Amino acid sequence: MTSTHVPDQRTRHEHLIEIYRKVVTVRFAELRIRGHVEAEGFGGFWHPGIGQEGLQVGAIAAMQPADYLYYAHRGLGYAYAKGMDLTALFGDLLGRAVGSTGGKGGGTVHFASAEHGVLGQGGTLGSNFVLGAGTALASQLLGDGRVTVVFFGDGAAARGTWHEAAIQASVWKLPVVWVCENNGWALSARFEDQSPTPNVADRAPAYGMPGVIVDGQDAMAVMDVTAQAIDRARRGEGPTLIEAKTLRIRGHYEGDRQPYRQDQVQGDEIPNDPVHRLGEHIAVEERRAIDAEARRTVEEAFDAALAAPRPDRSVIFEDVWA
């Protein structure tokens, strides 16, 4: 898939600028969280997404505002790219009342916003597959034209829920797009040591769907293949499996010393950095202005979240069915 299709009438360069703005904002947000974890500690496990921001923002740039999103656990780029407020996202992570969940689940990734189509996560790794298939089935039955996009890692591709959801989604031609972020590691297991195929996308034909491999460090390329897959799903032709090849820069979680890994990235050097790849196409002065604005936005949002009150214990009784 090499189409230059984009989801609206803006020029290619305008899309690139907007994606760069979001990607660099997410990068600064990631670094701010890392600094907080190192200096102050954290009430949970932060799974950094540094180096994978480009594919997250690029894929979501192909979505329509009404489309549904199930994000993976690595970073906050997904929810921010879908339109959620940065202070609310920081509030969720810091366990503050300004969070989108009102401070529940602080220290881990549990963002949710029905307004933005961000439907959160299930309680276990791999539960997003069946949740995403369910949302897509609802859209098909309602005829509302929405497409569901589900992100997951290469390790989660081995879960039984993937097998169940992939088969049924193809049989019923559900409007869902699967986006696998293959960073080469399932926690501490190398991909090649736990996969019978060289690529996750190689498995797609067995489920009766196209499998597409894309350079996950190229945000624009990811946007293109995702846009084609979304268009296909919206036409009623069923799901697509996209495998974005990327790189896990940090440990599985912040603080993971990675004794199992010999190819650790030293310092903050990021090979094939998606931020730099986008920035190469933007004039230096414009890029510096965007960077300064993004850094300021992140600092203001983080400070606002940190200053916000913690929730009252009664919050545990809110948003429950019975």
Second form
Amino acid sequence: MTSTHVPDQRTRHEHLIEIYRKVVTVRFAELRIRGHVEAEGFGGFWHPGIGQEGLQVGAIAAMQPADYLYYAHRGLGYAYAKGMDLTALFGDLLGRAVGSTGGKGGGTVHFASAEHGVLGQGGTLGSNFVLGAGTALASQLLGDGRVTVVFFGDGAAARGTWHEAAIQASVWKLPVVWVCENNGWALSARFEDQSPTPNVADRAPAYGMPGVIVDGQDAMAVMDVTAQAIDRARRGEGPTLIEAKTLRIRGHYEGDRQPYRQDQVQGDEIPNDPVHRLGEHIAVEERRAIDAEARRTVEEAFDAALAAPRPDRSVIFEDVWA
Amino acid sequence: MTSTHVPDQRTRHEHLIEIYRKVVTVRFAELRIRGHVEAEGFGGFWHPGIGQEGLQVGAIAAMQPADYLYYAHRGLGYAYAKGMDLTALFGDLLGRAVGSTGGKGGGTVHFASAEHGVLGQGGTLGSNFVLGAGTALASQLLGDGRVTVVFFGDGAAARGTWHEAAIQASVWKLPVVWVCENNGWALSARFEDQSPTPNVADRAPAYGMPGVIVDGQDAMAVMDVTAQAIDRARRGEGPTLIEAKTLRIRGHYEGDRQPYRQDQVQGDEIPNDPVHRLGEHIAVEERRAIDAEARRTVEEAFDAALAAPRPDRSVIFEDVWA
Amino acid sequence: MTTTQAPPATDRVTSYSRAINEALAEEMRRDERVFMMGQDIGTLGGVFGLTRGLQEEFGPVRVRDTAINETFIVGGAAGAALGGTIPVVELQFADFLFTAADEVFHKLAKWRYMHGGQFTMPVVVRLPSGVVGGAGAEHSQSLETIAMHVPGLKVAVPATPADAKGLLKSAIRDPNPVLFFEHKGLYRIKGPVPESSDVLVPFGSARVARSGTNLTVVATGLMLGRALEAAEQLAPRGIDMEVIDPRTLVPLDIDTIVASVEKTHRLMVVHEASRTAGFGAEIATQVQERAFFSLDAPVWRVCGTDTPLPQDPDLEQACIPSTDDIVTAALALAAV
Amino acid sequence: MTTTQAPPATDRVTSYSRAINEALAEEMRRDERVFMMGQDIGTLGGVFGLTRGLQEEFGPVRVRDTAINETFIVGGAAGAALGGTIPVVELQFADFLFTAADEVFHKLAKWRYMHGGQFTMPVVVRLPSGVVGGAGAEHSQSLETIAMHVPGLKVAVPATPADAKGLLKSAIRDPNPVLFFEHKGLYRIKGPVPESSDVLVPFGSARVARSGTNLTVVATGLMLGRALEAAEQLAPRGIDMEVIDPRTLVPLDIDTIVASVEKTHRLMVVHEASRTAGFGAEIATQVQERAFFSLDAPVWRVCGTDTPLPQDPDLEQACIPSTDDIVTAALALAAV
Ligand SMILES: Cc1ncc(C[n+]2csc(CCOP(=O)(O)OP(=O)(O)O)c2C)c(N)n1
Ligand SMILES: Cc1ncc(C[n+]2csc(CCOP(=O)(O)OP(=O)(O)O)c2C)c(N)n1
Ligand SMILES: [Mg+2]
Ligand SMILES: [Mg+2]
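Same protein, different state: after the form predicted alone, show the form predicted together with the partner chain.
Time for the whole complex; same chain goes first.
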């Protein structure tokens, strides 16, 4: 894979550094949240994205700032990579007024940032398929040149909304890119037990679109295929289905004891760790400096969020109506 | 295609005669209904199946009596072919107490016959996908050896219920056969404008199932491919997607003036008419006798239905609860 | 349709469906961000003909025929609204709310709230509703109450051509999602409609369709005409009915209804939707909450039966209130 | 949970979730046609643990893990019922009724009717319902009223372990489709449950959970406990509340409620679902229809707010009635 598709004029190495910085920041964020959940408990459900940060950050690295993002529920890597403020993200998680949702968040949150094109998430899996296609339709209608990227899991790929959105998006050549994080599990269901084909990407031909499989632990490779798909979408050639192969390291939610799981990966082992894969290409000193800064950024943001006030209960009546 | 898959010991020619008899009976029924609608008007919507009778009868000829049927909305060929009484079918249409629904029918009816395994139809397109898979699941659970056949149109194939049902049916190897009547139109929408692939059957590989295309005007060919699919299903090897290529001769409903339509076929022309295709193989005398009998059967049944009383209005309170 | 006011000089008489068609055309002319999608709305002009001529005027890019994919029609509209457009979509039958229910009741209704108010959701879903003669149990329902129960959706139920036009224009300009229930049985009725393209009917303002003194009747959609007919039949029998059409259920102009009941002391709600847990119950409850001591009798309901709707056109009429049913009930209620 | 009767000698104390689990196991043992499907109900035993141990006992053929396909879970159940089995399916959250709404409100509710009564539809859909602490706007709703409005569905809303078990067993034996709303916030509560596997709680029989003289309160699910707590707090203040749990909304035992109101002359309905067009309105309306002249005051409602539910667990509590809210309202209503 060449670097022709990277979205701006920086060198490939500069990109790698930037991606590493984000991946490692998300990693520290993941660990910080886990620590908090383990120590303090948690209202709601936190779905850790640890181990999947590389593909999240890699794919988003191929987007333009104005492009639209519908993220999935596994972690906050997507939103951070798209430019959202960490304190706002932690604030959402902790139900603080500084959260991007003004404190309505908490648990499996609905981050959003109109400014960064982070359009949110539906709590019902697969609803993002139709919304994402619709946003791409708006871009086509307005001629604004934006592309919409929609993340989803291997489990969500079974929802009928996929079928309805994908057929229409393909026929209308909508500028949308679908990124499947295939981590092998949908809660307790193994992908291999619930899919008639070995890969989600095998379904792409039914929709007349390219299906691309990529190693989801290789952030740079994910960036490259996503960049190609985004280019194609922006050229008006329609959607692409990208399947990033990854692995769910932890339970479905933090605290899930995974009684259903017999595979090797347990606890903290991250095979083919995207942090290490990227890190290998960076000089040790530089990497240490990035790591230290990332850790500090996370600590400061988390502390700021923790210290922020909770919203007044009256906010429940806000934002029902525009 | 050999005759190995015909479901019983009759000769292929005996089968052809029987299929012809049913096809021509359905044709007369179609014409009788059209005449009635044109002369008397009609409460509701009648979706003519004229020109598509060959594939409906052909596919059903491959079924065993105990097998289950979910039909589509295009005519009544399916239900008649599965053994239902014509007077009951016309009675449904005309809102008579003799209808299989006891008079609740009328217009786009919901025929049913528990006795003949005719399980009905959902008024929302595509709902039969999930119901059909479910009935096949019941057969798998009960080990009753039955197969479920589900008819649907090229338009209905876009519904998400297809995706949800097909994945699960394939993974569980449910004994279900999907028969798509691709007549090129979904109301005013051309299939070619709304499908990312040239054929519905092109979508089968996404679901790990065989996709078979057959000339829907060739009733015997449809019987053969359906018989193969049913055998496969009965053997426990899972579902098959059959696409029968046909053409919608008339409007979407009787009375539809089709302002959206520019293609050649108009009015009464039936290219590649399944009646003629079958008829060519039958001696003229024999054919005439069958035709005469079919016409008489239809007339008698229609008259009987017309003469039957309408139900009392009190039936509206029946059958809400078991 | 009986109305008490003569049409003002600047009105002309047109049909309910034409009025809707005009509203769509005018709003699309006014704002380029408005677009439409749905099944068969383009070349065909809609199964009920509501969008006729619009694809000719605005082109196939702004008037789009979709596949049979209600989740996309509504969910795609939600996404398109987030992307800066104003989608006006049609479900071919209001019942198909159920084939896109997650999109309607979760995405449209809650997206703004769930994401802390950062987005607006200016989507109109047009919903041909009610019995039309033989369309069956899944193509004839009146589902507006469900929309009323789920917070975040505005709900319009126009009963006249003027209201259909004026409310639809308001709906398209509203930054909130609106479920717009058009009654299929009213598409052909005619009535006065303002000439000007600037006349809007605001949401949350009930219309007193007939003023009276003995008994208040609240009715919507197809039932409004029947209630007005019933009123004419009852007048010579000494019952002077006030007939109120709320026009929108969310927001609901309960003040106008309460004021009427304070005058008449008796209330009857008439709706086509099945009786149990229909919007009649909500109106009855709010009225007794607010005007309990003004009521001389219980609030009564004349409603659709608690049954699915049969396919047969005659039986289907047996499932919804007739003018006679309203007359009979009114006589009985007046006597309580 | 406070109850007025001491548990009979043959009861033992167990949890609401255990009671449900027992009902499932007993009915599967009793009738081979009963099977279950849903997401994560097999190896995991359900996200809320309700089906734990059942796949071990009955095997993966009768306790089946599905993909994420709610239309199949419900529509497949409908088809499986037509094929001679008795499906008991789980939607992971009651809110997912909306991802399978066509299947629930059209297929389950109307198939028998549409096809002239030739088929029965013995399907139970288990629906973990209500707020549970941070599950958000699309995982916390109380949607039972919608099911009440669409004819053809029975609706159970058990509030105690005994009722959860007894009603679920009745539901599985019922030839009609049943939506079984289990309250997620009650899964861990404990209460007396009969030892015998033959004890059924019939549908349509309300339970007087506390008898009283001044004020009738109707409450379901999580609200029942809060109403009973409120009653204890109010007793010393001179208000003797009668608390009634209808247990099923379809059929609804309105007779028991009306009889109580004829004694107390005041009624308050408490529910977690959003206020507008919730089942409180239906109960209020039926009561004033039938017992208008027995009422000394309007029927009041203490309900969930007309807002989506925020994700935050504390804010979410602000959206549903607390014990304090019930106490305050009861004091005010008693003073009307
Ligand atoms: C429509 C719907 N069904 C079920 C759920 C419950 N649920 C939440 S996450 C999840 C598993 C998702 O698996 P996958 O899509 O592979 O994402 P992953 O968790 O593996 O990242 C399930 C079943 C839901 N939120 N929405
Ligand atoms: C879910 C749903 N959407 C829309 C409709 C309205 N409708 C009825 S038939 C039809 C066209 C169906 O086309 P196809 O499936 O190809 O069948 P055909 O009429 O060609 O036999 C449409 C859009 C419906 N009944 N259900
Ligand atoms: Mg997964
Ligand atoms: Mg077709």
